[in-house]
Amino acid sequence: MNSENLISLKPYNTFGLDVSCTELHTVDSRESLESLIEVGIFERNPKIISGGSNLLLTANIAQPVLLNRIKGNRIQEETEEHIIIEFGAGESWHDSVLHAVANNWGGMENLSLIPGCMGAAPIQNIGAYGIELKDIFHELKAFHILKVNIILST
């Protein structure tokens, strides 16, 4: 986990607006998120930023900002008919599509060039050219920030 004070959020939003926050925490693993939970970060109503593509920052942010950079991808299951890949929530959506295409894993290719990160995709139910995420989505692992425990949702 990396923490910085009084930092510009310009590189973290696609509008490129130069808005600052007083506290930025880069979350790059489950453990770094758990450590922020332990110190009570969610009691301070943090703002969470990932790809910054559905975000319009209009004023400086006084509460903590969490920057989702949880990376990774791994095959969970592979059969002749399908493959299930687990992606980190901080992975670039487009880069993940390119990774799938490069490995000849069909299904995501119509969803290329969509900005943002993997973690926002289930909420947005992104879609293009007749395919929506709901057509290829299997499951989501998430932190329940109100109960501060891990839930599994499918």
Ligand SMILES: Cc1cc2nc3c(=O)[nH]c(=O)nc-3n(C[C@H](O)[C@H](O)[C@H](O)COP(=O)(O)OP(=O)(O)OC[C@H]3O[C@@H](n4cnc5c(N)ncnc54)[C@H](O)[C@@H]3O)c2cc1C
Second form
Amino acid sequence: MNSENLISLKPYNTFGLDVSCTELHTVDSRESLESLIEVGIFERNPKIISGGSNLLLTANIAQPVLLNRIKGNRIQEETEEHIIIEFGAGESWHDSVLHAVANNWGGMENLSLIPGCMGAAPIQNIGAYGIELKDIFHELKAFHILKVNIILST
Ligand SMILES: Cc1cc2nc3c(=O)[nH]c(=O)nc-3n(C[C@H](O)[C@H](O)[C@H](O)COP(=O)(O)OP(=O)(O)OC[C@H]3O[C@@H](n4cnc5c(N)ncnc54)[C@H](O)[C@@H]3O)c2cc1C
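To test you: the structure above is the form predicted on its own. What is the structure of the form predicted in complex with the named molecule?
Everything in the complex follows now, all chains and molecules, and the chain you saw is the first one.
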């Protein structure tokens, strides 16, 4: 790696390890992700970082790094019995729990104070105090990376 082009990932992992990459992209919308897909980013096996709280970065990263910072939340469906809320993958998990509690929406509260972002929660199936994400999870909108690779390579 050319040391002149190194970008420190220290601010993006909670261990504060001063590991570097040479290419860092912030994804803050579906469109910004689609732009990266168009230029073939997933052919280069990018490393995705959200809150960086479940990563131990032990060496510089040669491939591109994507920081997921897609924000926002909105009510998708509300009935007498349940409410479905859509959160951006880059939202803080704990802030989202606080948002739910402030609005009197039950279900997430046992999972408060878990570090990290919304988008990593289903990847990890986070859990605490007898609740796992799978118990309250409805659906996930995601890009199928393997399919993207196939589409880009044919
Ligand atoms: C002090 C402490 C307490 C914790 N307590 C708990 C606990 O009680 N329960 C629990 O379940 N976990 C706990 N964890 C673990 C951690 O909080 C969770 O694993 C959390 O989901 C990690 O989120 P993150 O955004 O920091 O993920 P990151 O560390 O950024 O990423 C974790 C993994 O998921 C991948 N990833 C992240 N975002 C995406 C995405 N949008 N799309 C695809 N892949 C993605 C990354 O590439 C990486 O492989 C704790 C961690 C710490 C440091």
